[in-house]
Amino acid sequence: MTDELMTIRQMCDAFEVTARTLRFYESKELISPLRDGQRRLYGRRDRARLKLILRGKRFGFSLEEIRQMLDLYDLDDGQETQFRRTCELARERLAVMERQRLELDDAIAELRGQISWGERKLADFDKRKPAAE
């Protein structure tokens, strides 16, 4: 993608999102497309921000956390503050995800145990049935 402007349809196709999603992010002031009458035109900045929004959502960040990280881009410090805050939030999010993974691993192991127990019970029922003649 270059510096060219993209329509809402092109953005939807490029990022596999709906027009409603783009309008929602616009209403939350996360992206700011140019307007040509009723037409929305998205530039390089909007594409970069949308990419970061989608990545942030994938990692489980709230829209408010994503907004905070994006807003730090405009500080006049060469993005140092943005990178520091983003790394801080990312470390916190990673810790949460790792705890969730451990909890999920425990639940999976427990469920496997329950399935094995149930299968043994079913095998006992099958042993008690008279053989078909």
Given for the second form:
Protein chains: 2
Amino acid sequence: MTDELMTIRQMCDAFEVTARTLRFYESKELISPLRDGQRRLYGRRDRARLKLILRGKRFGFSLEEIRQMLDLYDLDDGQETQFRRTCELARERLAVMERQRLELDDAIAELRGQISWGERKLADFDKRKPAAE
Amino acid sequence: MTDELMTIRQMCDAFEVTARTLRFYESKELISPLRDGQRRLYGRRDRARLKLILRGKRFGFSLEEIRQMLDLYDLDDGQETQFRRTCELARERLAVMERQRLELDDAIAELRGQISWGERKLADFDKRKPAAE
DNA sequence: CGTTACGTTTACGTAAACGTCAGCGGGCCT
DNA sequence: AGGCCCGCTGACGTTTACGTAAACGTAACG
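Would you generate the structure of this protein in the form predicted together with the DNA, following the form predicted alone above?
Below is the entire complex, every chain and molecule, led by the chain shown above.
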């Protein structure tokens, strides 16, 4: 119904996080929901940011790093120097991620090799005692 | 000279880790250097394992997960059940890594988009004040 | 009016992965 | 013999990213 503003519980269900996590992110200034008195109300902007936060986390970025990246999305718009700095940060981050991609590919290949070696070994086991039933 | 056996200091220099880290990994049974009395001596096997440990860490695997992966490389060779279990673990790990790869590609694409958007914005800045010197 | 559900703040707890520090011994140089 | 560096072993401190619990507010339900 109110898909514009969501309660904390709705957010938890939608993103599979705990309320504690949302409050924690807020305390770290990663999101800043509106208030209805005391109660938090999360809008589209908060949902977009949370989505990015969760993805960032999956790559092992720290919340602090994520916070800096998020600043890309809403800058003072006029602070050119700050803007350039933020772009710079993003490019560095991109370089890190691309390097990680290479290493990940490498590691995947290696692990694949180990597994197929293991499977040949298992085939040997099966040959040595062919009939179990 | 002795490229077969290395002291802890040589290892630190070679891999850019602290001695504390090496001892810590040992306490977690990730590596098991020889001893000359009290002193640790690291061989080729230890270096290979350390290399894998450091790579694993870069992907966000925990030391405990890494330890399990390392067990692929030296299994009891005879404990078939244990062997199957380990292979199983490796396949799960591989699936995780492949999923990570997809997400990483996704994030890289998105970050690239943000950056090029930012660069267009910067071009606008330059146009509005074309001559600085 | 009691209780049930949801929300809030504040505060302490925890696991991982080390850093840092203290205290000790051994070897080597002079 | 004195000093110095290397290494060893605890033991405690630190950071990150939350979990967990206590204590309270409020709003609806029966």
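Because the structure is a prediction, the values reported are computed rather than measured. If you superpose the two forms and keep the largest set of C-alpha atoms that fall within 1.5 Å, you have the rigid core. Residue numbers count along the first chain shown, from 1.
Once the cores line up, the CA of Thr18 ends up less than 2 angstroms apart between the two forms.
If you fit the rigid core between the two forms, you'll see the Cα of Lys28 move by less than 2 angstroms.
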